[in-house]
Amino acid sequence: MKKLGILAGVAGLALTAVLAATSAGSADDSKLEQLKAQGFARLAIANEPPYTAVAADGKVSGAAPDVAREIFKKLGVADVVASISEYGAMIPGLQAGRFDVVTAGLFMKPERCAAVAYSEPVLCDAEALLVKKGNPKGFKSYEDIAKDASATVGAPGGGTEEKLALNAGVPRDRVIVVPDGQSGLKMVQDGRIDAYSLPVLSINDLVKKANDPNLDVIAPVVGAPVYCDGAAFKKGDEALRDAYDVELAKMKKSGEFAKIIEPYGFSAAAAMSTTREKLCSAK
């Protein structure tokens, strides 16, 4: 009888585990159905062209939202709506359920991969520095900024560039958090910072629009890695992420992916040359 009781207890625990797994799977699978029912997916973006942009009329564009919009349409979700967020607030907002996905040039790194469920790579880029004409302080790297005791660099709060500068030894009080690209450009023009750092394509977009001959772009930043982003989903939404990946792979194979991102200056080949697994395990 005692043995039967033990077996019954083990069977009960196994049944509980199966029911729990089934429940989790059902919750996971239901996310796409929820988005279909509400008719849109909520995106977190940074308003950083050409990755993301919001026009005066509120229309969301940019390479990352354009890819997301097409994929969600293929999944039966009619549209996307976007909220502008600082990079440092994107993952907490996603985890808190304020967004359904982050599509904002949020580059894959091991610590981020541990916090969110990334899609396969979408957009890849290197780092750049915006400086005054002639690069008067001779910056080629973040280490060069660190070595100059009077030099300051601006970067998005919580973004890759802020971390790269700090890791290179630039003191916290000389890394200036800048809310957006236009502010960073203006701060360089006014001499309030010596350099402003963003991905190459973002810096080039700012300079093109500014049409200011008194600015130079230093790219790529020496020693800085090339990064790729992906659509970032909340942990627990892996079924939605997997469905997204299926459509993304189809678009890459058909050439539709290249037609969306390459007019913005991004390389489809770069995104197709690596994987989430490689990027998430990179040191």
Ligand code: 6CS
The other form holds:
Amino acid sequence: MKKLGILAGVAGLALTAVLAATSAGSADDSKLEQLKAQGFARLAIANEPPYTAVAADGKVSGAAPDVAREIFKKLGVADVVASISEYGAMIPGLQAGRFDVVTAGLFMKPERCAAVAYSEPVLCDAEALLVKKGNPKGFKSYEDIAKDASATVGAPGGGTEEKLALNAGVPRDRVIVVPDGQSGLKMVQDGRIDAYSLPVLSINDLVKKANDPNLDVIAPVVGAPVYCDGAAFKKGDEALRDAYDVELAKMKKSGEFAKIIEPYGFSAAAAMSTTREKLCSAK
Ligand code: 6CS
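Cool, the form predicted on its own is there; where's the form predicted in complex with this ligand?
So here's everything in the complex, that chain up top.
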């Protein structure tokens, strides 16, 4: 009897393991199944061209949403809808379930990698400073701004440039939180800040559209890293992130990825030359 009891026990354990694996598998796939049923994925964006843009008619474009739209289509999610968020509110919004994914050029850094599940790299860029013509204060780096006791720099709230300026020693009261690109441009033009910092392609886009001969772009900011973003998923949605990465890798291989991002000025080679692992462990 004893032997039979042990066999029954082993069979029971095996059955439990199979059921657990199956349920875990279906639980893992549930987010993607939910998005497919919903018919769209909710993106967090910043409306900072060429990363992300919302036209007057509400049409969403920009390199990040365009890549996401294609990948979700390949995963069976018909469309994407976007909400504009400040960079500093994107991760809390994702964690609170207000968005399904952040596709906004949210650069991968160790502290962010600890809070979200990033895809592999998508958009890479250096940092820039928008200044008055001739760069009257001679800025080349965030340290230069720190050393000039009267200098102020504008940057997105919770954004990378804000953090870089603070870490370079610019006091909190000289790092001005600026809600969007147009505001930053105007504040430099009006002399209310001495510099406005965003990634190079964002600043270049602002300057091109401003058509103002009294502006200069300092790029790259000396001492600031080249960053890359990825699509940022909520911790726990790793199965969706992994499915996203499979399609992203295929698009990188086929050339479709380059066709989407390079017209915006981004380099597919730059994104393909690095990995999430490297970027999330960068010092
Ligand atoms: O990831 C960030 O924090 C930065 N990324 C972009 C595309 N613009 C500004 C922002 O600070």
